[in-house]
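Only one chain is shown below, in structure tokens, and it's the form predicted on its own.
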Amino acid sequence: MSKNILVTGCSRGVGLEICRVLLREGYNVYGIARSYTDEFKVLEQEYIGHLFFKSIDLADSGGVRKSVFKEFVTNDILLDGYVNNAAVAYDDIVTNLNIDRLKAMYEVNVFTPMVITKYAIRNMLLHKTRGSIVHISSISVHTGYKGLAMYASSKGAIEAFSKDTAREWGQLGIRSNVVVPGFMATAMSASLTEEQRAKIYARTSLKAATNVGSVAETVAFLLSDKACSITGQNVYVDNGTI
């Protein structure tokens, strides 16, 4: 019988790449954007009954429960992962920082991601499912960029809650992850000049923009079975920027 993973931000870049992944090792996906795009209506048809999406907005925190976990991926799915893929950013410097701005990152980033575990996990003990949780982070947590001191921020808390959560929830089974990619040549990043991103890659061992499709790979490594001892880890997709 075919595993059941939620993702969000599945409709475009890592999202799409990683909903991509798992098709093609046999889950069922249930994805979650606000976009309904083009390419991933494309992996719909090529996955016929697999592949099934909501179009939800995930800067409402307070409603995520009704509309993923009522009206979406019901206590009648049996849930056995979950991807937190979905982000927003706010890029700027800390003299600059707009309250209302940080907190609308806040909601999609942080809140909305630990709601989410909550009733994932909650959907993973009614079914008693040895479960797995895996957040998307950002190698900014970790090394200092310009600019990326609020976003990075955001990553860190869940890093933290990540962390935390394996050690709460370990004891039955359900295990929680962390996925810390270098800068990838994805929508996120396309704001950046040639010159920026040049120096970004230069600090890497690789010279290189990260591979999302290896960004992906490693996501669903840790959903099976074959990572069955890793929890409460973050683990590095950067091209050795570390």
Contents of the next structure:
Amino acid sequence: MSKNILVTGCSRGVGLEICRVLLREGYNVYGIARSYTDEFKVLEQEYIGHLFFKSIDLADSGGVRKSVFKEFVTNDILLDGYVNNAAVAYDDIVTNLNIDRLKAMYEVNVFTPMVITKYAIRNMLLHKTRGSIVHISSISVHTGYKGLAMYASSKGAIEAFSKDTAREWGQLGIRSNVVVPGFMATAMSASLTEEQRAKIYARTSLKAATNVGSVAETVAFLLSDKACSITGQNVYVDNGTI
Amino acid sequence: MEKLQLIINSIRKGKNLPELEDITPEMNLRSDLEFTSFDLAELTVKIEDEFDVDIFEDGLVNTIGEIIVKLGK
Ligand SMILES: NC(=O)c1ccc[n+]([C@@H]2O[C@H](COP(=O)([O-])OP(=O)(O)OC[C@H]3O[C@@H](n4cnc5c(N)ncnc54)[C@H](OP(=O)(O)O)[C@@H]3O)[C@@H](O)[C@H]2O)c1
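Go ahead and give the structure of the form predicted together with the partner chain, now that the form predicted on its own is out.
Time for the whole complex; same chain goes first.
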């Protein structure tokens, strides 16, 4: 029987690539995003009966119990993994910090993923599944960038949450890890100028944008039994950022 | 009460504890049933699956009687 994985932010970019890799490896994928994109529909056509979609606004942390776990990934579905990929970036220098925008980002990047983790673990507990949770963080947590202090703080929160989740649930065989990507050429980084990009890439050993496929393959590895002894870790997929 | 007893016994069985022939409202989940926080988490999800009530949502529950009150609401 195919394993079931919940992937947030499946409509484009890294999330879509994660879906593609997981489907190729034979998983069933439950994808969530606000928009139901043409690229996602193409994948759905290719993997009929293995890829499912629900449009949910993950800015509503209070609503996900119902919208995700009562109406989409119900207890009848044995959940093997959760990939926390959906996120938004609120970029600005600290002196311009706007508390409403900061809170809105924390809803999507921190509070909702924590609530989804709660119910994902409950599903695993009910079915006694040795599940795997993978969070997508960002290299900005570990290497400072101008304008990313607020965004990086939300990812830092998730890294800490993952480490302690791993410790708490390890005795039941549930694992939690983080993939830390470097800068990738996706919609999220589209507003950067050529000059900014060049500077960012110059700080990497491989002198280029991080490959989205490599990030997705690492997520798939951490979800799989091949990674059965890996938990509480951060795995850097960042072209060797220094 | 019967379903609750089945759930409690399924968890006790998983811990190699003898099944209970009776459960009573004053029984304490930790001291009488010998449930740890992980057992209580399992109890919560099994009760939620059966009754659609999250017994720990608004504060701690200590006894079988308190669970019954929450389920009766
Ligand atoms: N791009 C980079 O350079 C970079 C670097 C390091 C880490 N990351 C991380 O990598 C992950 C993927 O980013 P990406 O580059 O693929 O970004 P992206 O292209 O902007 O994709 C973000 C995804 O999240 C979904 N999303 C955003 N807000 C949502 C909401 N309120 N409700 C539901 N879904 C929502 C989007 O779908 P809808 O808009 O359809 O809702 C989209 O599918 C993120 O966690 C990001 O922080 C990115």
